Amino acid sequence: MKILVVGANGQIGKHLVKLIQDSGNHMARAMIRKQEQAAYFKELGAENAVVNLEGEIADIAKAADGVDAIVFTAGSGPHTGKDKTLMVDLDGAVKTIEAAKMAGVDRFVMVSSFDTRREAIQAASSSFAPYVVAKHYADEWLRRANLDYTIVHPGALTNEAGTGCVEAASEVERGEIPREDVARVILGCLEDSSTIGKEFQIVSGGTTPIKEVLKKL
């Protein structure tokens, strides 16, 4: 399987075109903003495609060309304005969609925020809603693109070394994830057919390996 990574020089993108590349079945290619990204993933032995996410739709297809999924795992992140979460959280998921469609690929892994509901959105600190909104509009997209899709979503995240183990449901009391983890969620969910079409929450606990995690959703 040959996958797309959105988002690929992030934190969670990293670990995931690494994992995909030692996986020995699949191939990653790693859509990046910059070619100075682009080292860490040759050394991989990985694709790259230098995309903008805030640019065109097209532009974005092109890079989806001949792949099998596409994982949007990109983020505005912490420290940025209003506008760059509405243009790559919001707009970025979105136009990714519609790339997807455009290029024939219907398997698409969404990382998400842990909470995008209604419910989350009324709750949350008026400087987090925005992310939350974005995120909420990004999920309820992908549901309607009559696409294969997956949508993860992750609790707090940390830098920790990840267990292999995680909870997964529906619902799961909040908690935290190191990053390498959630990646393995994101492969697991490439690799097992059963979680198309099917939205989770995920944090660290348990002594069940996430493969068989995801086949008990």
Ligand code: NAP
Second form
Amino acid sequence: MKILVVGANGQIGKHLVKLIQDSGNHMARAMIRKQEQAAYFKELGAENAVVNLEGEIADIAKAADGVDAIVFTAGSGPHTGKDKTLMVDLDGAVKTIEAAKMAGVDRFVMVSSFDTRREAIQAASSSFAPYVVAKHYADEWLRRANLDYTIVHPGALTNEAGTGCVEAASEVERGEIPREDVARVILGCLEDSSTIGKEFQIVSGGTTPIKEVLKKL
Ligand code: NAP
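Right, and the form predicted in complex with the ligand of this protein, after the form predicted on its own?
What follows is the entire complex, opening with the chain shown before.
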């Protein structure tokens, strides 16, 4: 499978590209926004495409040309303003979904936030709410896009080493999860078509390996 990773230079993105390349069965195309970020991915044997999510849908569609699946794991991060939350976390996600349709790529995995329900918008602090709004509507756009989607809702991300075991369900108790395990879950979803049309929260815990957890969803 050839997989376009949108947000490849991010912390989850880098884990994911490495896992894809190490799998021996798949190939990653890293969508990055600066040419100087390409060397890391070339070293791993991955392809790359330099596209800014604030640009045209057609440019994202071109980056997706010929791939079998798209993963959206980009985000504006906590150090930019609400303008970037709107442009990247919402519009960038929606444009990537539209680009998938334009490029004829059906499989789409979204890295969402832990809780993107309307209640979570109402409960969020005024500074966090715009991000939850962005993720809420991006998820909703994907549900309605007629694509083979999976929406992953991770708990608080950490840089601990992954354990390979997670708890996953439509609702789990809030907790943390290493980015490495989120990347493993994403690849697990791409390798397990039973996850199509599903969405679930994930946190660290339990003793069940990711592949088995995904099968039981
Ligand atoms: P990250 O390290 O901040 O990576 C985000 C990536 O998005 C970066 O590579 C960044 O590019 C890219 N990006 C930003 N703006 C872009 C644009 N205009 N065009 C193209 N790419 C752009 O994030 P992470 O830690 O891997 O997490 C991924 C996502 O998980 C987050 O963004 C968030 O939505 C979600 N999430 C976070 C948490 C949490 O606890 N923090 C919990 C659940 C979900 P550059 O490398 O060039 O800056």
